[in-house]
Amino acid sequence: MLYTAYGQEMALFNTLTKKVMVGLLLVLAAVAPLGLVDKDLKLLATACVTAIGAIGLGLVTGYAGQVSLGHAFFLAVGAYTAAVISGNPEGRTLGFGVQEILIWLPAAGIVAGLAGVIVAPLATRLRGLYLAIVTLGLVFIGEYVLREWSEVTGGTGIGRPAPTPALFGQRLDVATPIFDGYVLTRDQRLYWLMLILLVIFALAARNIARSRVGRAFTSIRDRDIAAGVMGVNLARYKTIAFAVSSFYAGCAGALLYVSVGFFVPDSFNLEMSVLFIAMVLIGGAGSISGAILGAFFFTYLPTLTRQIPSDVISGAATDTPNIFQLQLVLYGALIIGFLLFEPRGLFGLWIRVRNFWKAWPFKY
């Protein structure tokens, strides 16, 4: 397509085909609860929330080029901030009894974002592998603090109840009759909530990426020294990248707590950070759509591998090899495979397919 103006190229949906396809996809996603069972809706809701976290990591790693292995730490900050605000004041753990999602969800993001701002100065002095190792240290520090701070986390192996989502006084995590005996189940209501939030967070991230801030991120990623010479304030924009990414992670952690229903302090470990890195790399670094694709892919991968017959590979964790070991091998193999053959990830594969059909029947 030939663009005649910069604004036309940077438009949110710059072709009619994109507008139609996105519209159809949203309509299909909106009516999905009418044809899917609760088990599938819960998985979809979890995928939507995971996608929010992956988008946040994609902003700091894919767009700004700051490799962060501490994403699990920011997820934990958001999850437990929401749990404390929403928790029972008379329970065994700390709680303030505020169940309104319009309060605890932004609060979870803001507290995690402030934690990101505290870490950001390190990013102005370090880069590449050194920055990755420093952010990795956050995960281990966070694990230790969370294990010891039982008043907030509930303690190792015990945990605490997830935040209670209520909107304008109406709880969203309970089934509600609406008309003629039809009942909206918990999973239907939570799925719609997570889907709406994913759309909001994705549009916000896409707008950041195509703004002045997004262009500064890209210049820092491509060559930070050159960006600084051209007048890009490296300290300022790296701080913004970490703050925005941590805000997304905090919100995702709080929503993931609601969707999954249970976490213990040890859940926010190195494996979770690596999993989010894998989502960004395999989905497609530097792309909002790629982060969403990667999140959905990794959410559904365990479900797909569990379909393998037990006479091929055992489903018991005590056997070797088992299905869980196969999943870890697949994670590593997919990362290596995509980095070698398609660094743009699943989004790059989609671009290849789209370009093939646009040029068909000609090769070029």
Second form
Amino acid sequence: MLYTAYGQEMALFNTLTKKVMVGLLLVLAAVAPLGLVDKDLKLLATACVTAIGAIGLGLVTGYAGQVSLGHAFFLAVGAYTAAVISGNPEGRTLGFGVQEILIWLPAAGIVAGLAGVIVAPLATRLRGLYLAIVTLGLVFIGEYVLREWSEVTGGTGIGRPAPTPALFGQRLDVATPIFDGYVLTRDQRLYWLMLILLVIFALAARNIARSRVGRAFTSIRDRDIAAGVMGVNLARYKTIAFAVSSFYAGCAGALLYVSVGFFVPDSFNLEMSVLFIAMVLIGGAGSISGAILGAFFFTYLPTLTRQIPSDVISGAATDTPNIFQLQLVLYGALIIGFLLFEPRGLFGLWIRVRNFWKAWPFKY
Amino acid sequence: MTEIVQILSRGLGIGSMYALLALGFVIIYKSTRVISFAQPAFMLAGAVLVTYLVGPLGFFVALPLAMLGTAMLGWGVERAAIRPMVGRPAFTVAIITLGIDVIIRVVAGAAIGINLRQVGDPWGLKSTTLFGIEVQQRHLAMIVTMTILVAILFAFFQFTTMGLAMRAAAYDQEAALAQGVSVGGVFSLSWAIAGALAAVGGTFAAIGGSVESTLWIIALVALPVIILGGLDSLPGAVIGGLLVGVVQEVIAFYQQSLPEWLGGNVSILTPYLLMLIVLLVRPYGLFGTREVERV
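Can you switch from the form predicted alone and show the form predicted together with its partner chain instead?
Complete assembly follows, chain above in first position.
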């Protein structure tokens, strides 16, 4: 892409085609619930929430270049903050009974963001792989705390109810009749909620990325010493990167289990962190749309592998080889394959396709 | 006194295992500047291989053969997936090793099957009396094995041509290449050595129990160990490993007297907490070299 003006490079959508395509995609996403069954909507809603988390990791790892393997920890902080605020005060686990989403969602983000600020001093002292391993330690410490603090988490393997979303006193997770006996199902309403939130979070992230802060992030990623010499306050911007990323993670964590309605502390483990890293890298590091693509891709991967007929590979967990093993192997192979052959990820594939058709029928 | 010696033997035994795993990480890091997250998988693969070989061959033949097998595996992985990535950012390569780890772990886990598989070692949970104090044989075996392997490694790096080549490549790849060192060969060899060490670590981790697919989690303790000792320091890996092992056992011994709210198993956290504390004071670990950066 050749930019001829600074404003063009900094624009939210730099070409008309992009504007139209994004508009069309949004319209399609908005009307999707009218034509899809609840099961598909549930998956789509989960993908939207996962995308929020992936965007957050994309900001700190893809844009600011600070490798974090501790994303699951921040998701956990957000999830439990929200669950405690909205939980049933008379329930088995700690809860304050405030179901208003306008309260628990920002609270989850802010508490997770604060956790990010606490971790940030490590990031300002450490670089690269040292930081990756320290943030990995964070996941283990978090796992231990969650396992022991059963008053909040409900304990290993038992878990607690997810936060209940209510907007201005109206529950968003119950089916409501609108007119003429047409009923909006629970999953339709939740899908719209998640979609709207994803759009808000994605736009916010895109705006951070193209602002002064975002440019500071990319300069730190490309060469932190050079950035520091040019006057970018490294400690400050690394802290901001971690805070924003953790805020996103906290919000995603709070929303992740809303449609399932229940979650256990065991889910916030190293695998979750790695999955998010994979989403960012395979989607395409350093781009918001890449992170969203990656999140959708990995949310759908289990569903796709489940389509394989059972006479090709067994669906029972007791057999070997079974579909779950295949799924994991595929996951590993995808990570290796993409990094070897298309380091720009899905986003890079899209660029290849686009460039091919741009010059078609000529080679280049 | 009895208790102190018992704690020390336990700590040093487990620490030796961490040290072996950590040495693998450090050797790979020194030659390729990449942290291999595939070590846990090699560890599991090695232990599983031992369980298959021990039946017909006996433990002391099975272990070296499993080391050889895992070394071949490491060599193959390096050739297939790591070599094409030379020159790419270290983090990207580290993520590739994560992918490799997932695949090998699934395959090794599938090879375990549903039956109990044991490494069939001669020590088990038996204990022996040393200067009038009862210590477990397996811990002594771990310490002795680690010492022997470290001595072999030291001799290899110090006195052989290939060892010299590896030291040269770790110091400066381009200069080594100019002097005729096959840097690619050094990469492969370092992965092979790391694989063999991981196999030993995995086998010893499974002594006194059975090989399960969750065994790999132990290898993740080696990560704080290498950070503690410094990513590029071989003595650091050994000292860090022993230190973590001993501290972990000391805390495990005294954790009943710790406050209730800490929970009953705080000793499993010690490696990570120790790492955080050391890093806040010394960002390059205890023995790591401070990087000099140029713009």
